[in-house]
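Okay, so here's just one chain, in structure tokens, the form predicted alone.
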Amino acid sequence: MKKIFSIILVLALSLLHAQSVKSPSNALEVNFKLVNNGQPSYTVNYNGKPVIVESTLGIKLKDKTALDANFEVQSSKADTFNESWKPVLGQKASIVNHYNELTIALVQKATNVKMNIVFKVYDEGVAFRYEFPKQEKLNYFIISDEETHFNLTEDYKAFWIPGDFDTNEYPYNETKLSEIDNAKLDKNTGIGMTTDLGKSRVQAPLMMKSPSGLYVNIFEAAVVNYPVMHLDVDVTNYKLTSHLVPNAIGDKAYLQAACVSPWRTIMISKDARDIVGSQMILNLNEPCKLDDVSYIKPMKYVGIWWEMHVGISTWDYAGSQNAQNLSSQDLIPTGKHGATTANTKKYIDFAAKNGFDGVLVEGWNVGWEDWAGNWKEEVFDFTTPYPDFNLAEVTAYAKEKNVKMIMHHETSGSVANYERHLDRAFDLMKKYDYPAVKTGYVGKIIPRGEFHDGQTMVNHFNFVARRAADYKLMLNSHESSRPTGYSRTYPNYIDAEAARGNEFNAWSVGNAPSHETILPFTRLLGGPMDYTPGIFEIKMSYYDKNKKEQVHTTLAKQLALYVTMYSPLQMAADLPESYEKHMDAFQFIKDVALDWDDTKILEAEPGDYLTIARKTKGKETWFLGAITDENARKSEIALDFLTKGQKYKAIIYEDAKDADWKKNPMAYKIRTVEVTNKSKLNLVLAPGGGTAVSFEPIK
């Protein structure tokens, strides 16, 4: 049920006093006013105390007068909005969208250019954006800078990655704002390509905690036809300034009125659980634009992928695993190619036997011998398989086994080439009944000089989602700009990577045990993540005795990630033979749901621990995941989220007493107890460990 109440206040043109709007609970308050020479500014208070002190707003234009001063208020409008909507796939069956809104209509006295600033205030945070109405004085225009400021009151602890325009695959740093310094970072983290980082530029979302225990998160929502926003940090005064990613010639955004900027968001709470559980980013996006969503379904999959990361097989047909040296000898097979018809059938058999929905195959198409790092325009055509991969035979075999195939399109950063081939590639998918595609954008972006996070690439990522919807296909993007809730508008954009994933554990310094406790406070706020959990063979020395790399979790924590890392597209990322040795633990991966009626954030502290319980869509089963950082942890969990009067069989997958992410990561135990909503579970998590629990109703 939607209720909209509007009060329109027409103000005199010279009005300068503050306009205010509060959250529905009155805990948050935003005050807007013009300062100095008609400069827009705002403050944010939480329970009467300042969180954002006077911070100015504005837009700088190329070859035009900047829209950052000399304004007067034409009018203001206050609204209240309250609705519930149902996501196609999600963490809850129904999402409440409740906020109070304030729209300030401004006009610049010298130019007569109009600009609106709109605030939406939720119980968990504040959002605002710039709106440019259709007008005679402003039609086509170029943004050269966005002067949005977030001035904090104290030296917050921050969980941050550097503001790289081309990748978000950095490990997180945990320091005070005053200690942010990109020059001090270890650059040897396995990232293949980076750009200039600046001294103190960081990426949003920026998760922070004040010395008094207040949690603040600064992010953005609904980034459409606009570049990604990073943040420049004044490490002395704790002031943050928007930093839009430029294009190849230094411009930030090309726009035409009427248009809007993305929402700038500030989540605030004394309880970290409110940040993890917030649906504010989704709420700030437009409702679903698709008439038919019947093809959008959750998928659990396995695939020919991890075996390449651990060195068993290769993406390329020749078997060299060298992506930059094509010669006349390169297409002579060595027998190491992973994406063969025979190998794919093995994965299809495993998927069918264990009730999985799909199989991903990487390295199926020609071009992998010479695809990365050389600014090569045309590499893949996305339609031509290698000689040892028979599309028709694989499709027929998968259909016989009731398994769907997931297509893989690595673009090697050549997006112009991908767009030229896109319709032919999607036609091929429809011909062979592939319901989903995983895209990749490794390397420098072509057109040359563009960045992964610039307006051009944001438009590309969104275009591929829309074009996939035309074909009724689901999309999972890797190496893309991080999501900002666009999956509400196009729910076929089912998943994305856009952060440091599990594969870094196979061949680099890996991901710290705290990594997965931070991602739900940052990357996952914008949409589901294809983190590819489920690695059972933790130490890479299993594949090569000279290897020292390993996954920085216990095996039990890998199970818990299926609950704590939300995704309706989940991979059992390890090799079938790794699971066949631990079928008792693998049972949890087989059982865990992908789409949910309800989600309860039970415990949360960024960088330390997280415990989440979720109820299966349309069923009485629940699943719980608890994870910790490098420190062991004990916790007592009340099961009051379970249905009253119902008995459940709780199957608990937990760390063994001597488990340790570094010393003994594969030690686990499984026990079963009977519980009700009055019961409590005592969880004991090893260093880098976790617990996964399935609750099955007893009839």
Second form
2 protein chains.
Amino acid sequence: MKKIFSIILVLALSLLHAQSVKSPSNALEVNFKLVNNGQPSYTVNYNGKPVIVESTLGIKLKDKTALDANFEVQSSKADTFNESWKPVLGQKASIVNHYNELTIALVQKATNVKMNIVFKVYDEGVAFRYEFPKQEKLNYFIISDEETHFNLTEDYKAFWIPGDFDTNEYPYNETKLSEIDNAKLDKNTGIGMTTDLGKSRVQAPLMMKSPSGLYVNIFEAAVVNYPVMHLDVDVTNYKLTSHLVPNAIGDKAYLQAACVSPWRTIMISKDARDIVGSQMILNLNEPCKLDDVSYIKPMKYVGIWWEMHVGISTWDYAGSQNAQNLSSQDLIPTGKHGATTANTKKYIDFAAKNGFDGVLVEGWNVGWEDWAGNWKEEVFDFTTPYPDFNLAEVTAYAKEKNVKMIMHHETSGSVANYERHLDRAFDLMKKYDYPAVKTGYVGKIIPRGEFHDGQTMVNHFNFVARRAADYKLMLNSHESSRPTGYSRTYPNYIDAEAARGNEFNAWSVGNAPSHETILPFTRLLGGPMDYTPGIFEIKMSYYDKNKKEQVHTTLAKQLALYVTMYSPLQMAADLPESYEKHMDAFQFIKDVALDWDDTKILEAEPGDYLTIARKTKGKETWFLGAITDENARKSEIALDFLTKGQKYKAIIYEDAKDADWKKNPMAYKIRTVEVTNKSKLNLVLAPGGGTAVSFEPIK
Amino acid sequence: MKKIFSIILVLALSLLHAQSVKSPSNALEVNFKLVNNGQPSYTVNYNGKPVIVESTLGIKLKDKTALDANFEVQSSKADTFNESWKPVLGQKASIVNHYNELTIALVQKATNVKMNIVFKVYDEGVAFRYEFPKQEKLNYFIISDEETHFNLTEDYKAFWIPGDFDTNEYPYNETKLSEIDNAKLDKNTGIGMTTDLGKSRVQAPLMMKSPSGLYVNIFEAAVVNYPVMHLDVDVTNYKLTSHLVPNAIGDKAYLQAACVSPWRTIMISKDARDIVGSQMILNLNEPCKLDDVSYIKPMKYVGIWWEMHVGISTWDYAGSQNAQNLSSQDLIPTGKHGATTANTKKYIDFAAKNGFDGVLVEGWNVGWEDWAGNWKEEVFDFTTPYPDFNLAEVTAYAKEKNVKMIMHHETSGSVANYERHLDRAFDLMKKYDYPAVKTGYVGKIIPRGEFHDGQTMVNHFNFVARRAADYKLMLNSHESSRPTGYSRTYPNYIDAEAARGNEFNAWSVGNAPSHETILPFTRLLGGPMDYTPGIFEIKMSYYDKNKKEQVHTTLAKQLALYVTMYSPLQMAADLPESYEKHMDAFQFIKDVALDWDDTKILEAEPGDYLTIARKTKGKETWFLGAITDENARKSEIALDFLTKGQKYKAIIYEDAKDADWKKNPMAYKIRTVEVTNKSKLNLVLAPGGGTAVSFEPIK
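Got the form predicted alone; could you also share the form predicted together with another copy of the chain?
After this comes the whole thing, all chains and molecules, with the earlier chain placed first.
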């Protein structure tokens, strides 16, 4: 009898604590409930219709009772929050952070362990996380698995890449959830290494579209001291489950209470523009922790980089000799080394002449003769230049020309070695006045057994950002785990690659024409991407007539990417001589801004097209970028975002009539028109094409 | 027919290449032979009798053909080598390196991989290693196992500790090989953590004695970029097999040709003194690689350390609060913190007054509130002192008193974190004029999954030594893998613990009276040990009457250890007030030298007794130490090592008549006699006792 009474009491309490929270607009609604044997669960409705049906939540612990059942609700608390904040650099001068919050305080009966689940509901999406308050019964713990479910109800179309623990540089697949199958993946995509992919494990952000046209995006925010979350897809029932990236011995995360998980995010909208334009991931991160942000500045740069990709020069100085085992005097130069003092001066001259901020030089330091693919621990020391690269001379020349140098630190995955040298490397940068570093992580990670996306590496990438901040340096990481908004907290972490960049077009099957229409719905949600646009010499046959590779866009689309791919650090990636042949088109790259007062998503459909207009930070100029996939596209854009009553000179860089990404990619035309905010602009995009527009107020 | 001919040819070639090499004295003989299917093997004879019978050699590779069979001998080469070299600090001013060498160049038929096996035969032992020359068919490779065998023929008595991958701080077991059984080990020895021990895996050096009285010691030298070798014992057949310590994912070593394995050593003698006195391990290491050794100096030191072990004070400042998560201002002091500025000054005063070189301070830096046992990554930053420890004030005071400070870096096993902070930590040391650092590695290693004895950690310990050399700092590591002679190459790696030190006597079952008679046959072969002798207040009941723990020696034996335990860095580990009660005995510690022109092993029996005399570097003074195990001992020592014709004042610090390590450990007497090199000295050692003697020339 007593037992039955207890059960009834627990049931009553559970019902009492069934909790819900809505978005400020009321369109989204989250319901929390303890189900089965005290198991946390939630649902998400959009305009009253279920998008996420009952999905359980839980954490498995190593050597401890799992935190996935036997919970009671201790208390629940609703709250609302509406503020705005100013990013150091960003797509808008001021970002609104408006959400309703629901905190469910849980206690596990048997263990007395406390765990909170906190929901934040924005107009464009839901976020929730696990929180572990400081408590007697839980101090140190090891997460062996997170069992967060996202139970969908339909067979969505998904834009997905496989759940590789070591790289996010795959081309996107566009299939139904039911068709996801890593075994069927094309192996010939230029990915140098791969971990076991599982049958249907995919990476987040996972962008989806329902048969009825609802856009849903599942991602995460504020991945700090935690591994990256991939998603296991149940291809029959459309249920997604979190899959945390393990460490060398199979553990997922080492935590100490008080602590929190990253936010799990579900963006939902009938309008795809809400997702591309969302600042939700940034909003879910901690505010800026830096006192001094004066050194954090946007940079437009050129560099010794694409010439290696196209095969004109090499990173290494001495071919396949082992630089690490030889003293640099003993190396025999091949004559193909790109990072020479003389060549660097050429790029500095070009940067200075065209008003660029910086020059990147890759291959400046000893080690490239035997750098990748062998899991080698001590490759680079990050401080020893090749004999033909004179740091002092380069710095002096750059200073004279008012150009800043960007340092390059390729680690070849040997993070242990990089961390040992980091202070020395940053000291060198300060000595030679380099304000920014591009890091690289090609290859299997050392400490051996760790993955690029595990907790160890997430912590490493964030650590490098914090240490760079100690030196007032900006960081741009390549081959890192994809960002989840840490640049709000450490805005000196100015940029990252962490997706398939333009470089793949130089030496692999490349990036499909749809590629750049997907990235803003996925990778870019967590922060800017150093995509390295601006390739004018589209076909690699220009360099070697036997080469079939090419950039999968028109030249005009390369220009448009400077607007559609948000980044405060933008490369003009092609060679100076490529630009010198098209100075009229290059003018757009010279003009385009990097930091913005405002951003308008005008048109958006993942995998198909994207049109964005942005207003320059602190100025009245606007820039517009429009891109399409493999299909030609026409559209009429109302310029109502422009300032009322102001006349603008619009310079339109567009595909020529017969342009085509494959057959005739370099055909563009440039025209100038006068417009106001009442004007309409007719965009005509070639297959794989784009349009870039600059709007200069007429005084 | 052709096949048979081939077989005969191969057989003939094999026989032709059966190779042997003898020690300079001819007592030791090594025979190399390809056996079975081209498998390398060797035997070792001592005075014509087999000690190691046919034992095969081989290396297993990951994802590659094993290098353990199908070899042919390409060539063999004999050589002889006789030189002497001067250690920066050492047991002798000049060390003779005299051996005969045999190099067997092998090629594996199927793979065309080349591997050399090189033997060096000294008068006191055999060494051999695997060498991988630069070659086309072997560049990068991963060792999955080394299968080096040491096939003995008898059931030796062995002095062994279990093959723990994470600690070498076990008490010694003294059993026959046939009786080795880790399952029967006493669990209550004060070891805080342990890895899977296997059934009969033991650590090297493994000191043994045959039934007929032959001493055999199996160890290794020059463990550089390779894991530690433990030994699997076949308790039925007396066969030992190398067991390399794995990394997080089970691999043993990552190598790139050209490269070599460590030397595997087999010392053999009828006289135990040959083994204690051997410099063979140092000889097998590379010569000194430092240009500047001027800063490498012996140090006698006191420190804030033993008072924590006996419970008077604590390393932490604020009890069990989490220093890492609290700013140091928020910590609430317990009042028991040892490393205060005031207490440090007391030790500096004591050091200065008694002519000591240095003062160690442990617990000076923030983090000790939550430091060990939780596999926590970020515990210490190695640069932030507690609020009650003023670095500048301490440095100024020490300078005024002409005393050097010894820095302490406890890592709690988080090597990743230590390496990130190493430059900063060493910068701080230079800023505050600390010439030496004591490191600590208590707890499970981070990168997680790595072991203290794996390749990663071997590389770490050596890396810290090299980086310390960059700053002209001396290194003394605790809880490291045991040294194998790297201090010859980097003599700033002045000392290490890496065995069960005196500290265990303060809070555990302690160290048996035989302990210090074994260490010189094992641990000390690879380099000096920071054993921290000099405990005068023998019984812990002095500090707390409920305590049963005690040092397992007499006071006089503590003095003798300064001679029997070679170390150029010697602590007087007890509290100043303990010494102030026995200033007459303390005089020996004040007088004893740390660096030596010569060393004479006068008597030695592992597990029973040891008597050593040493001549001070550059002076005519001598010091003698004699120790015994739990048994009382008398012996007559001829002082013929003293300079002929010179009279000496000998001050003899010995056990009092009724002294006994257990019942009456602090009873000692001091007498002075005049002696010459014709004198004999009667030593009378109590159970667990010892005698220390200083010889001062009379002018």
